[in-house]
Every structure is written in structure tokens, then in C-alpha cells.
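Just one chain is shown here, as C-alpha cells, and it is the form predicted on its own.
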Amino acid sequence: MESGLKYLSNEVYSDPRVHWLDNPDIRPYVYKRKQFRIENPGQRFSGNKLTWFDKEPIVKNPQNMDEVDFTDQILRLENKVFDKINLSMPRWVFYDCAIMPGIIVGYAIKKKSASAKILQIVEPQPHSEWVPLSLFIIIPTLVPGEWVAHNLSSINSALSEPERFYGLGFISKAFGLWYANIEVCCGMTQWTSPAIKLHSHYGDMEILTAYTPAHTYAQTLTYRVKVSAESWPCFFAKDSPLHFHSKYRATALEVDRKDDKSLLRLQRLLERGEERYFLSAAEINSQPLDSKLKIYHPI
């Protein structure tokens, strides 16, 4: 059987580096309160012949006291990733702002198959069967069909390269968008963060804010994408999402990601509300994190 990540459209796309998806001891999980139901998970994407998420997910209830160990492990993982940039999530925020209004998804591995390093990071209890490798928090908004991506973490950042699960963060977010049938996803990332390369490949990236002083880091990009699974394999192929240049034209504008004045100029243009501005995922993925980026308009 061909291993790796597969996407079926006119041709088969696969990547042997994502062989961990075929491991029977690794499965997606959904961590949500029982009142939060998703009707027909993945149905919105059924026409895309996406084969990444064929495994039945593990479903857990964070309001069940017997599942609190999974919460503890998720938070240890998240804190390991975000402590160094002072953005780790307090426990009450996880409950109030993630569990109550949204869902948490990711991938988990059976404890018996987890490496000593993974077990050291998440510290499961003796009775635990599964340990989380990633988490993605997604929360519905008052705008119909629109959700906000609150947090994405992967254990890869704490592992050496040979130990990592290639594409884990990207696939974890894709699974959440797929599972909840999300049409529009908004999110936040810093302009020079490596995460911007990942977030730009779930659909065409529209800029909502370029300079965001309401955030801890004012140099935060707020974005919105109309979710399109056709864009997802392009992340691994390091290719341009389909038909981008047939839908958008480059303007005379550029944004200097490391220059507050440049970010502020773009922000003021956004606040006028006269135009919609987009970024090219292919340019984000292929250029250094401190490079200038072209700004695009819809044609």
C-alpha cells in the first residue's frame, strides 16, 4: 500500500514523509463537551476526494472528570510550545474560552508507542491509553459559517528533527476545519512567525488587520480565509494554491513585515474599507520571514 499523505483529484498526490498517518497507533482526536455536536463531520469536503482523515477519531469529553488527564497533557504540550514567547494558555482560558464555546482537535498516539521524550513532555497518568501530539482550538463566531482559530500547537517544536511527525501542525488544523465543516476561518499570527507559512495554505488569505495593538504583540496579522481543501496539498508541494493569479492581481503596495511604519500604513488602508487585500501563499512559503510581501486585490 502506498504510504503517506494522499489527495485525490485529477491525480494522486502523496508524500512519504507523512508516513505516520498510516500508523495504527496514531489517530485524530476530538475533545469537546457532549452538547457540542457536529452534524456529518467532513461532509462539506466530500466532493474533494480527500483521503487524509479516513481514521475514526477518538472522541473525549473534557467535562468528564475521568478525562482530566487528557486536559493536563494538552496544557503541558501547549505550555512547552508557547512559554518561550510568553503566550502560554492559563488553565481557566482553556476551559472558558476553548472547551465551553469551541472544540479542540489534534492527533494522539497510544502511550505504549510514544517515545520517552514525548512522555516526558506530556506526563500521562499510568492509566492513560492515549497521549496528545498536537492541538488545534477552533471557536464559532456570531458571523454565520465563520470560526476563529484560537491556538495551534504541535509537539514537533520540542523534538529533534528525526523524531518529528512531518506536517503534524498543518494536518491537525486541516483535520479541525474538515471535521467541523468550516466555511470561513479567521485567525491571528505574527508577521515574522514561521507559522504564517502554514496558516496561509488553507484558502486565500485576506488581511483583516496588519497592525494590531489590541493584541499582546502589535505586529500581529489578523486574517480570514474561505476554506478550500484544494489548497492543502500545495503546502507540502511548496506550490501556489490553485488559480490564485487568475483571481487576484498584484498592486503597487508592499508590506515590510519588520517595519512598524509599513504595517501601520497598511492598517490605515484597511480601516478605510475601500479595498480588500490578500497575500500570496506561494510568496509567503518561498521567501524569508523578514522579506517584504506583495499585496493583492481581487480581479
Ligand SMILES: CC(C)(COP(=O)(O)OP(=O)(O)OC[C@H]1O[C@@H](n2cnc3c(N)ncnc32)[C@H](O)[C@@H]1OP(=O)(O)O)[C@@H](O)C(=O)NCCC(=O)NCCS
Given for the second form:
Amino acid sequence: MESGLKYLSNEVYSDPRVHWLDNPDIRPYVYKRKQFRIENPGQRFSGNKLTWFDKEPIVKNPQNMDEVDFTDQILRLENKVFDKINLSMPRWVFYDCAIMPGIIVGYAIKKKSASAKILQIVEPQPHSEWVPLSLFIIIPTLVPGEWVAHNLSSINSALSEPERFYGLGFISKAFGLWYANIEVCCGMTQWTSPAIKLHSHYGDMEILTAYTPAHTYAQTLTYRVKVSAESWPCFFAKDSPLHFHSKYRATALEVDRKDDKSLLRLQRLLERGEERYFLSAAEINSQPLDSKLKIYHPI
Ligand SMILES: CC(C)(COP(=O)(O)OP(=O)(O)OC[C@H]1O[C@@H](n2cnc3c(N)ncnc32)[C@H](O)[C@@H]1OP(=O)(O)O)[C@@H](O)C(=O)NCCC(=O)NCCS
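Compare with the form predicted on its own: the form predicted together with the ligand:
Shown next: the complete complex, the earlier chain at its head.
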């Protein structure tokens, strides 16, 4: 029997490193207030024959007092992984800016199957059945079909190599995009963050801002992707997303991610609004996090 990650399109793609996806004690979760209903989860991607999300998610309501332990655990996980970069989320931000306008998804493991290290990070209550391993927050915007990715956290960054769940961060975001049938996803990340490798693989990555002084870190990249599940397996196969080079041409421009002057130059070009600027996911994935990146225009 095949195990691990399977992706059926024209070919079968499987990745045994993602064996945890088959573990019956690990399930996706959806944490949302009861007024939010997503019609036909995954319907937008039905043509892709994705088999990643066959398991029924655990659905929880963050406004039920009895579920507050799940909020506590999510915040402990988030604070642990974001503390290193000084961007951890205050509790009120989680309530006001995530629970109220958006949905939170991720993967959770049965407490009885969680390692001592995981339990030490999230500190579940004695009565908790499920322990979160990741979270992805998505919030709808005023543009129809367009959502903003507000937070992606994976416990992997707090675990040692043998304990990690390979692909957890990537698949958690893919699950949220799939579940809510999201067409367009914007987001924010720092140019040299490892997360840029993940964010660039959900669809072609358009640059909206290259230098963002309105953010805590001006070296923040704001991006937009038209979500396409076709490119998701490329993240694991380390391939170029399908058809990228037939849709985009490299320009003479390069961005030096470590150099504010380079980011500012690109930002000024973006503000002129004459062209659209894209990044290559394959290039991002295959190069060190501080390497220069080519800029592409649609053909
Ligand atoms: C960024 C984050 C969500 C990635 O999740 P993850 O579960 O660790 O990553 P996945 O297992 O899904 O993917 C692994 C791949 O991601 C990339 N990656 C993850 N961490 C990396 C790191 N520290 N350095 C370089 N690449 C890294 C690599 O491409 C890796 O694949 P490879 O080992 O085959 O090259 C997680 O590290 C995290 O929570 N970080 C702290 C919070 C954060 O920065 N969030 C994103 C804000 S925009």
C-alpha cells in the first residue's frame, strides 16, 4: 500500500516523508465561530483530485468557554515559534483579528499520542483530547474571493529533526486554502524568512510591496497568489511550478533581499503601478534564504 503524501493529477505523486498524514491520531481541525459556514469545503479544487484532505476535520468553536483550552494551546504554540522573531501574537489580536473575522485551521494530534516535548510546549489540560501541532489563520478581505493569510505556525520549528512532521507547515496552509475554497490569497512575510519557501508554492507569487515601513519589519514582502493546487506537489518534488516559464519572462531586475536600497528601488517601481512583478517559486526553493532573486513579468 502506498503511504505518505499522494497527489493524483495525471500522475501519482507520493512522498513517504509525509507519513504522519496517514496517522489516524492526527487530523485537520477547523476552529471557527458558529456563524461561519463554508459551503462545500474543497469544491474549488475538486478537479485536482487531491487526496491529502480526505480525513474529516475536527470542528471546534472558540467562543465556547469549554473549548478555551484549545485557544490556550494554540497561543502557547504560536508564542513559542514566533518569539524567536519577536512577532508573537497577543491574545486579544487572536480574538479580535482572527477568531472574529476569520477562521483558524491546522493539524492536531490526540493527546495520548503526543510526545513529551509537544505536551511541554502546548500544556494541554487533563481533559483535553486534541493537541494542536500547527495553525493557519485566514481572513476574508473586501475584495471578493480574496483572503489574507495572517499567521502560519508549525510545531516543527520547536522540535528536533527526528520528531518533526515533514511538510506540516506547508500542508496546514494548503488545507486552509482548500477548505475555504480560496481563489486569491495575500500575505506578508519577511524576505529572508524560511516561510517564503512555503508561501511561494500555492500559486504564482506576485509582489505587492517589497519594502513595507507600515509593518514592524520594513523588510516585509507583501504578496498575492492566485491559488492553484497544481503547484502544491512541486513544493515536495522541488520542481518548478507547472507552466511558470511559459507565463513569465525574467527581467533584467534582481532583488537583493538583504539590501534595503534594493528593496526600496523595487518598491518605488511597484508604486508606479506600470507593471506586475512576480517571483519564481523554484528559484526561492533552490537557493539560500539570503540569495538575490530574479524578477519576472507576465508574458
Ligand atoms: C515557517 C514554518 C511555518 C515552516 O513550517 P514547517 O512545518 O517547519 O515546514 P514544512 O515541514 O512544511 O516544510 C519544510 C520545508 O520548508 C523549508 N524550511 C522550513 N524551515 C526552514 C528553515 N529553518 N530554513 C530553511 N528552510 C526551511 C524547507 O524548504 C523545508 O524543506 P526541505 O527541508 O526539504 O528543504 C515554521 O518553521 C514556523 O512556524 N516558523 C516560525 C513562525 C514563522 O516564521 N511563520 C511564518 C511567518 S510568515
